[in-house]
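The chain below stands alone and is given in structure tokens; this is the form predicted on its own.
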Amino acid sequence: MHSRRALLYMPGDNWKMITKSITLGVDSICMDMEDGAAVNKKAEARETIAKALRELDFGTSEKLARINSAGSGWEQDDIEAVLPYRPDGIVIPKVESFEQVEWAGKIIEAAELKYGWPVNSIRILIGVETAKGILNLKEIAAHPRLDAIIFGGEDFAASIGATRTKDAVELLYARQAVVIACAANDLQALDIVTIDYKDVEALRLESEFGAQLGFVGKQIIHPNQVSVVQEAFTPSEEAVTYAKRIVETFEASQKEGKGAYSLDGKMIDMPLLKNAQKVLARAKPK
């Protein structure tokens, strides 16, 4: 699992775009059979993704495949088409219940046992993008095979009848709910897509705000968005230096038998130490 996830979607039926994606140095490449593939291109997307997993070298980029949602009628064929070629993870969109994750988990485990792969080596990432999905987060996020929850802002706004705005205030409660569920279950929280991929400044601001909320990555729909998102979710040199000082001084303070102590006029205690450790973990994307 990457300590930071800039997750780039590629249409599953577009070989040219998939081959381009592996040159970008992006953390995660998600080849898409769902929204990124037209209804009459679903079968082609399955074949193309299987070919990509079989033939391409993804380098350090995580290789993911997004299937269609449970109940769509396509999900079984999708997951069975790509699993034999061992993606790093399966992305399930529009998840609303624990059972939908468990369905995929059982199929993946059967494949791992069949091919002699380590159990739990293929992870699951889920999209939560409806009112029901947000309400059921407590149960859903407890699934042992989960790695990350991806929040779908556009679909969520539609599901509650909200109007999307540039500052995304209408999504704030749900975004925080996803971050909290992920933090409670040691999962990664991945933030909304910035739809206007040409507006780099809007992307930067939205990415920085997402990082402030506690997200550790973001969905990307265009190569131009990669570097901006990666920078926003990688702690600055200043933040890393300060985090190192907290860790070092905390250890020294503990040895002296002190609890909370002062550093640069601020009281440092266990919660701030844990935050500093998270900053240092995020500073070293795998």
Given for the second form:
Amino acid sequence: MHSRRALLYMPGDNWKMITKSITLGVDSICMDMEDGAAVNKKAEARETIAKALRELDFGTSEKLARINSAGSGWEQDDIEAVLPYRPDGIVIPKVESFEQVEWAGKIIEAAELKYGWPVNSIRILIGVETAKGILNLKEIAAHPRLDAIIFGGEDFAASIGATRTKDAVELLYARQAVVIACAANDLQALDIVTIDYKDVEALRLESEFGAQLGFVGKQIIHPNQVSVVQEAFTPSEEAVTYAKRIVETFEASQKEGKGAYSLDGKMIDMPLLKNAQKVLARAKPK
Ligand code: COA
Ligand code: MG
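Can you give me the structure for the form predicted in complex with coenzyme A, which would complement the form predicted on its own we have just seen?
Below: every chain and molecule of the assembly, starting with the one above.
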């Protein structure tokens, strides 16, 4: 799976921002036809994204296109406009049912077969960001075609009538529900946007808290946010060194016939080993 520490959006009709995004070394670039594109710019966004996929070299950044949600009336034209130019993945926002993922999966597979691309090579990422979406996570997250679930904090707050606060306590239950559904299905969980993009310190704190909850990455909306988010979702050198020590000492203690042992005055056993292995896996973004 592609590393998605930082997933940068820009309005799909904004050629300038798209060309800028490929210079930033960001993990994923998500050209948006949904809420980032004005209603009278939807057609232009489709054409501009198709052109970008055709003409630009995205380097190691993943190239994603976000379509409008099921029932918007735009979703079919959106997905058909970009698929022939082979994005790495399609992002479907406001997903509320398994069937909505199934709908996209069938269209994508038809394109893969038509163009002779390997089946399943175009990935699906979904936004779960409404009350219904959170309630139906169990079924939705089990869809075999999925790579990642993106939690949209602003949409979710609007969906339940919550007031957004800086520490986002009103989103905690839903954020954790997304992380759990992802962990159970081996998917990536991607956290909320920090919309106050000039406040780098708030972004750092929110990113670190997201990483602590178990998210592997975060949505961003501005070039300023790339490095802070990438750093927060990459385990620190200290954490990596400690994880390596756990892996090494665990093996030795197993050989001695001890399931639990002490390291620096702390008890280490199987769950700590598993967590250490996750840290090491995250330390090497692809
Ligand atoms: N992707 C790529 N480049 C971006 C960018 C983005 N999301 N946001 C800003 N930039 C570029 C600008 O074009 C500008 O480039 P330049 O220096 O070459 O002229 C530079 O970064 C600085 O931008 P700045 O002037 O600070 O921002 P702004 O006031 O023009 O725009 C926003 C602020 C929030 C409107 C803008 O960042 C944006 O549209 N973000 C994406 C919003 C979005 O897609 N929302 C939907 C998904 S949640
Ligand atoms: Mg949204």
